[in-house]
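What follows is a single chain, given as structure tokens, in the form predicted alone.
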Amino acid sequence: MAIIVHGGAGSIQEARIPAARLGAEQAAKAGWNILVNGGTAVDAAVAAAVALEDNAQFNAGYGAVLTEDGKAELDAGLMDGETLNVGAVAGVRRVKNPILAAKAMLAVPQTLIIGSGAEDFAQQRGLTMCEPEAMIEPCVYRRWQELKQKNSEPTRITDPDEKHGTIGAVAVDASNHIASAASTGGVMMKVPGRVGDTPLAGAGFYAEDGSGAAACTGQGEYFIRLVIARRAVEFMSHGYTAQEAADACVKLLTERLGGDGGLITVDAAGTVGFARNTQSMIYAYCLTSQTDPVSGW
């Protein structure tokens, strides 16, 4: 068994560190222990990517960045390695928890629902609905604020001042079943409707039973081109190690494209990997003969 999670690739303020560590350990965390009671991987990576979702520290859920008309829109997907059943929303702002209507998609013939139509149905569906502003952290507000006076660009991932990327968990259980999940707010100032790779199945995020799983964060859209996800795992299907894989991705993004970010990997055999070329990604991992969440950045 193993679960790792990431908080996004990029650069990130020295002071925000310990409080990223902090958090993504206890998503961690929080999947380990779905997996140790005989959980699957799929509620595993999703109870790790709701802990994320509910964190301000992090561009997802709650705290997300804020498009260049000061809305939340956030995306979300999630892969069942054992069916390849996917599961994917974009552009919703009424979700309390994106990754939770991803979920509920897998139990549908649809693999992605954007806007309203995703809002109606995970209404539909029970989950926790909210005024679009409840999901506006005050401190991103204020940034929001301060680019709109400078009529800024949407920013990059190497800027410090900014949340980055995605959040993901990958996790494998006890029955060597996989899953990875993936949810974002996107970059800040988006054009409004801008969808990058989090929601796209091979692009940000893949899972396949007997190979591996993979979550993606960075520049999307050079993760949709590359389709980064997909390739981590197709790599670890002929026997690349997760760490393997994820290093083989990061330097096909950063040699073809010149792109930013990196990604979290776990292989058949409970392995764990994690790679980027930015100047941090914040990572967590438990693996079964490490059972306390070990973290860096």
Contents of the next structure:
There are 2 protein chains.
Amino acid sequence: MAIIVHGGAGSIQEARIPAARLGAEQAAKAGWNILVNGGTAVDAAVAAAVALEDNAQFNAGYGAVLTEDGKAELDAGLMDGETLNVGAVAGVRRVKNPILAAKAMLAVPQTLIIGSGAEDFAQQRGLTMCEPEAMIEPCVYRRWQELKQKNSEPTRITDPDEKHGTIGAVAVDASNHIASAASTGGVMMKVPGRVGDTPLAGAGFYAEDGSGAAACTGQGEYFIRLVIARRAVEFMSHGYTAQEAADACVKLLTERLGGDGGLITVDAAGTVGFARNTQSMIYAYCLTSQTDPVSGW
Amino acid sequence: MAIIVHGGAGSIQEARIPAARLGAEQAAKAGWNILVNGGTAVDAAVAAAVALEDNAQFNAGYGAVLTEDGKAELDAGLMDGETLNVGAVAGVRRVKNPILAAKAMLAVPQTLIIGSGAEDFAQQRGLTMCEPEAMIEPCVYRRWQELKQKNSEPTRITDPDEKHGTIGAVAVDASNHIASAASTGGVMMKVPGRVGDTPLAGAGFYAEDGSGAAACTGQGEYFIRLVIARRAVEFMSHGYTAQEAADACVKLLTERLGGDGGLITVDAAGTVGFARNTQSMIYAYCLTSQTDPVSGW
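Just the form predicted alone so far, so send over the form predicted together with a further copy of the same chain.
Now the full complex is given, and it begins with the chain already shown.
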């Protein structure tokens, strides 16, 4: 059994590190508690992702960054490595926990629903809905106002002044089933409708029993173009450990396209990996041999 | 140099075959004419895709199928194998040629824009816009009315009575650059906001110079879960011919998930491939050694 979570690649202000590490540790522990009680990798990854979405430290769920027209448009994706089932939503504004909408999608034939169609789906499934404004955290809104006055372009994840924090969680359970979850608000000042890698299976997340799982964070466009999460799982299917696969993907990202970001991985043997080419990536993990969360950035 | 196009996997009524083959041949020829005049693989794939979108025989652009609420919601994706640039749009209702919006996306940092954001983008780039009703073909609308009265579920691509015809084109040019294009209206009676594999790089389309390109058609959810287009290119990167890669992907699709569909491929050596596990898949291709289009179903 193993779970690793991340709270986004980028440049983190030093003052924010302790709270972000604590949030990541709590999320990893929430997932771990499910695993040790016989729960599934899917449930563990989702529990960790919900904890990270609900934490305003991170750019997912409440506290996410805003589009150039001041809306929080959220994306999330989830994959069950046993069945290869995928659930994902993109561009939702009224769903309190987008990862729970992704989870509900596992039960229907569709894999990806976008926009108001996804919101209607979430509502029909009884998920907690909210007004779009309720997803907006005051500090994020003030930052958006500042940028708006300057007519700012979409920010890059390497800007040290910006909020980062796409979140992700990958887990392997006692039955050796594997899952991957990812959730984000995207990039600050993004064009309305812009979707990054987070809700796209293969790009932002992927999981396959017997090989492993990955969840990505960074400038999403590069992860889409290289289908990074799928490549990480591909590397593990060829015998790479989780750490070797994560390193190989960051190398590819850097050398092939000069993209910025990172990823977390778990392999079928229950080891975890994490790698980034940015200044920081908040992470935390629990393993059978290390049940108290280990975290870093 | 080579180009191959498809007009969708499914079950085609015999009476429709001649017109569909002719449409595919014309599209392949439109792309081929660009290649022989020194044009790029991207331009050739786009020209072929535009011809297929504009042809009401196919389920893309004008004549696409409708959502359960009677709207044509269109998706398209394009990839340049030289730069690994991706452009894609999903859920657009007012863009006459979604593949041209995908092409315009190649010039901006974003890779995927959805819904009204994508429509605004297309309009800003000067593309031909239309009223949503203008994309709806009368026969498709009558069929939608029939299904609506029956409270029909989303149709499956194996239904012989339904319109199929996601379209795709892959090409390799005289400079050995490779491209892939895909466009669709999805499945009839789809849930509003449902997105299949067509606008998702790695799932519905992928291209990488030195290896090859693929464009997929079928029950999109299976193609997302297996990241089929990326797998096809992966097979070609390991030395499979275009045909071997297409066959391997259909085998995977069938054996792993029991999914329905097919794909077209081109490899770096300029050979083409096509495979399906459905009753039919309209295709046409031109090669250096075969400049008049060859077609089949």
